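This document starts with one chain, in the form predicted on its own, laid out as structure tokens.
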Amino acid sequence: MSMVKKLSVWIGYLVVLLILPRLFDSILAISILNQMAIGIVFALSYNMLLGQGGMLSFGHAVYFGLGGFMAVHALIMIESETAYFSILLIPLIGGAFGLIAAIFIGSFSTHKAGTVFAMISLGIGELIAASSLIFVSFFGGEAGISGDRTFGPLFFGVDFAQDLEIYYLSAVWVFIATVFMYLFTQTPSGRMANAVRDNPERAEFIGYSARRVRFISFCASGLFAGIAGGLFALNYEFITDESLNAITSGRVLLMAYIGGLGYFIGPIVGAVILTLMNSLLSNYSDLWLLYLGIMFVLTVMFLPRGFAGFIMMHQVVWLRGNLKSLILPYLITGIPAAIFTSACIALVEMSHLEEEVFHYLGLELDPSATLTWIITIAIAAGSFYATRRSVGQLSDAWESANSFPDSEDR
């Protein structure tokens, strides 16, 4: 990709970040966009570990949470007038604290890789999470700590009291963090992280220390996770031990994996999907975590390279101009698959609600009526059969779109 094309992509990315609030002008939308901004930086930082360095971590929330706690303490210092600086620097303070923690923990954890590293990260995560309930003076115990982002010097008259103002601040930091994380992948350390991930013995053979390469990636990941924690502190103005526990570490793993670990944009896609499910789907169903788990299992089984990988699968087809040939097969398979999914969701919801009538896709479903169950099961069975019958046609269309032309056609 030429320099002009790369620059145009980054400019487009910045423009999208800046105009999104204008496209979705509501309090709920701004809140969701702020959560997406935090999730994007957090997921990209995790991708530096697992996607690029091959280090499976179950305790990445440590650097996110420690950065967030330090950021809130910085807000408290500004509020008490023991320090005087703009809150524009709060994410940087969170990043610095995340980096310090990563340097200390990485000094011994990166000596190993694979399962040993994963278990060390899990142990460190549980240790820090437990410590947050012990060292109350810093972590605030179960209640956590809170600050006020409106104190300190104004930025061109802006006190950042509104969520929209915080979003624009977050958008700038998201852009900066994304650029620097991408540039890291282009450095010798970033390139060697991929080599160490794929074949550490060979990297050692050509003169690179696998441990040192992992340590550098680990520290960079902790830095950007701390920046995400600082953005979290600015958005919510408080933080609790929940930001340090295994649930948060598991959430960022889902973001990165569902989006696609093998691609730089994968964690961005995963952060958007998971934030939408957390913010919107949770308002409509108490079983949204069940659907999230099912989606993760299906992603592992059928889309091992994530949603970004599925999109990039079509790059060759698009370059050959054969993308149009897949539209009809996708519709023939996708429509009954969507009907089957909707019917299954209806069955799950009826099993959960038992006797309560609920509205679903413009219909009133009564779980106590036998006819409702019969019709729903029939729709699910019929659509599943139609989907299975159409998969072969879709497979043939895919093979045809990706095959090289015969010599007679050249």
Partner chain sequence: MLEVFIFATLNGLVTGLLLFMLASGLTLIFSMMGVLNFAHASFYMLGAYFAYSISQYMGFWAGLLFAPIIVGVLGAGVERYGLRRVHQLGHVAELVFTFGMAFLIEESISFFWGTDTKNYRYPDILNFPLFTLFGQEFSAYRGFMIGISIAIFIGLYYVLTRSRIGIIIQAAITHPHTVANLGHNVPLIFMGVFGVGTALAGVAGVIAGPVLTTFPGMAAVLGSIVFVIVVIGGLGSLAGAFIAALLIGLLQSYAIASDVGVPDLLNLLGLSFERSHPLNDLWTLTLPQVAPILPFLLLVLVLIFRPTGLLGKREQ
Contents of the next structure:
Amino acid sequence: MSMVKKLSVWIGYLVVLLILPRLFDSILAISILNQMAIGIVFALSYNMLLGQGGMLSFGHAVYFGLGGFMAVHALIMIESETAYFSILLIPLIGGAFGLIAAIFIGSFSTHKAGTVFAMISLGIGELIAASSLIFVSFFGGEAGISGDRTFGPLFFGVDFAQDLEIYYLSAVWVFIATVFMYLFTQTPSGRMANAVRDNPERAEFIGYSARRVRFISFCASGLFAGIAGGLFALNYEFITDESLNAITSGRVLLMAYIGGLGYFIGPIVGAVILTLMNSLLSNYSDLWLLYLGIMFVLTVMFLPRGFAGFIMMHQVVWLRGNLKSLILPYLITGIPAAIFTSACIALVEMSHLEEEVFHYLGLELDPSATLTWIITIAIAAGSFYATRRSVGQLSDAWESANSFPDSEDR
Amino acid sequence: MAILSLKDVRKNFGETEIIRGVSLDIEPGEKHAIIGPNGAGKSTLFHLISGLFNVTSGTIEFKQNEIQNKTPYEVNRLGLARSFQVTNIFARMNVFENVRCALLWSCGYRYSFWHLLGKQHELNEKAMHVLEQIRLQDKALFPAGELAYAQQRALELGIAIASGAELIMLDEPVAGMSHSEAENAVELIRKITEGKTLIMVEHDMNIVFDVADRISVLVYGEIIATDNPENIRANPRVQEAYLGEVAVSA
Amino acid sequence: MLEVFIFATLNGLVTGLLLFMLASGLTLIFSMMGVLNFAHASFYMLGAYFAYSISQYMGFWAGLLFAPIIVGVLGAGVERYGLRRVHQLGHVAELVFTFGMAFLIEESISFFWGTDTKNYRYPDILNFPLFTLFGQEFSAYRGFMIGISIAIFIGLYYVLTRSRIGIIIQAAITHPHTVANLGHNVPLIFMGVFGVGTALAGVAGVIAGPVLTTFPGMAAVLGSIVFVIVVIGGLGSLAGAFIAALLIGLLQSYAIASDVGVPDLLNLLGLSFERSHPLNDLWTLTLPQVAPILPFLLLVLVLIFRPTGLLGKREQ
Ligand SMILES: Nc1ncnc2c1ncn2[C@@H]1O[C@H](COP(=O)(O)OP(=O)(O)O)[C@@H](O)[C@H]1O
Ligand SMILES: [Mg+2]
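Provide the structure of the form predicted together with its partner chain, given the form predicted on its own shown above.
To see the whole picture, the full complex is given below, headed by that same chain.
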């Protein structure tokens, strides 16, 4: 990519970040945007480990949480005037603490990648989460700790009492963090992280200690996870043990994986999707975690490169000008698939409903009538059959769209 | 003064002794071939020298440094690079990145996270030059894991030679290549090891006699002869142990 | 003091054997397929829930018989239609897939059974004290748990060492690539091992449900500890898993039963600290408090100092 093109992508990213709260300005929307901001930095930091460094962590919340706790303590210190600095710098406090934790833990956990690393991360994660409930004076026990972000020196008269103000602050931090995480991938250490992920043995024969390379990625990842934790502290002004336990570790894994590990933007996509699901779906249905679970398992099985990978799959087709030839096949398979999904959701929801009437897609269904069930099941079965039948034409179309002018090699 | 010197090197895997007292001196600038039947321990010997395995006993000196207990990256940093018999590349990275990574340490970048690779013009030119040498410049942006077999072998070679190490060790570099591919590869090997020291394991006798100044014959973990090609060809023990077999099967 | 010790030992034994029942299936699956099944404890939970539902209609014993079978069939299905597909994508994908399954199973259980705690109880005929020692009762059900665990291990041991299929499995564990060459249907064996492994977890769930309470979080309570056990024991080593399971069961049980802590240590050393000391939490720490983190502490220590585990040979 040329310099100009790259620069314009970054400027576009910044503009989108800053313009979003103008487009969606309800209180709910701002709160969702704030969550997205946190999620993006956190998921990107996770991808430094798994996507770029090949280290599967089940305890990444440790760095997020420790950063967040330290950040809330910093807020408390500003409030009690034991420290005096602007809350603009709170994410840095979180980052510094995440980095310190990562240096300490990474010094012994990055010895191996693979299962050993995954298990150590799990053990450390559980250890810290359990300890957080024991050391009440720092972690505040089950209730957690809380601070107030409106103290300290004002920033051009802004006291950051409003969520919108915090969003702009977060957006700038998200932008900075994204730029630095991207630049990291372009450095010798960042590139060697890929090499070590692919083939740690060979990396040692070109002069690099695989362990040292992993350690550097690990520390960088801890730093940015801590920054995300700092953003969390700023946004919510409180933090509990949930932020460093397995729930949060699992969530970031989901975000990065659903978004797509192999691509820099993957985790951003994942963070956006998951935050939206979390905030919007949970309003409509108590069962959204079930849907999330199903979606996650299906993603792992059928879209191993995540949503970003799915989008990127079309790049070649697009470059060859064949994208149009895919529209019809996509519709032919996509429509019955969408009907099938909706019918299944209807079945699931109806079986779980307490009300008399089930409002769904503009319809009013009566879950107590057998006929409703029969019809829904029939629709599900019919659309499933149609989907199955039409998958063949889609993959044919896909193949011909991909293979057109390319007749060289292999 | 030998650049590489092995003294009574032994290696056991459990009970079995695979390398049984190998002593060998390689002179600077020498092109040395190691031949021997399958399972003789040639690859194991390479692993011992390059630091992948620890020796059971004996010493290995490279440029007057004892390296038998060093890790592969320490050995590599001293100026020893190698290729593998089984293709061993960075499969998910593209061809250019594969080669550029192989150049990083020797170009002094170490574990830097403050240099942007895109701006390192000298480094990138070097990497492109290596790609030209191994004739993969058209495939620069192609994922290494998706190359054809011969191209992967070429890349394997490229990673080994990229850093310009003084001592290059190639483990069956042309195995599995077609005749013309192998010819190209040999030509390339000859060119890039000019003025350098080469140790090569190779089965194809034509290539060995063509490239090597000296040949060692390894049989069951022991070197039964080290000499120049003519003498090796004439050596009755070698003929009995090894060449006879090949001559029959060839 | 002695009674505390004896009861702690017995309780530790119960927990340890239960943990081993889970760990043995996990170890078998890992040895065969090289995948650590994150969802293993979820199958244990499924066992408890199925047994609960069956026991509502047909009593506890029917649950003990049928629930593990259902769980085993489900497990085999997960292998056949899920894991087998993901297998080609590599270890990370497999591990992530089983992680997703754990998540999905927990949510499915909340969906089908609700999020409340189930009143799953052991049968009345086992509801009597097996013996009374120093005025404390040891319930017959716990004795039954010990008995059934031991019976299963003996059975498993016989199958693995004496039967044809057991010998194939052992061969597959030590020489993963050769079994296919011998003409055995490896995918079928994989599916069978996965089914049996998850069924074992199901049995553990059936018998643990009544004492450890049957609720959607019960997998999370044991899940990571079972992981800890197979890693501490050495990935792929059944004997190691057995030792580690008992070790952790007893360790936790003793820690909970003990009433010593840092204050006692400080007393011994003649030190004391103000309550307002910033590290007050540390000075007042007691062993029962840290009991939950002991397994993880042990895990981290083992992985740092002996990454292969107590009896393990393979690292990955
Ligand atoms: N890691 C190992 N563990 C046990 N035995 C090994 C190992 N690596 C190689 N061997 C054995 O050492 C012998 C020599 O192997 P190798 O060095 O690959 O031979 P060559 O390269 O000469 O064909 C073979 O018998 C092989 O089975
Ligand atoms: Mg060899």
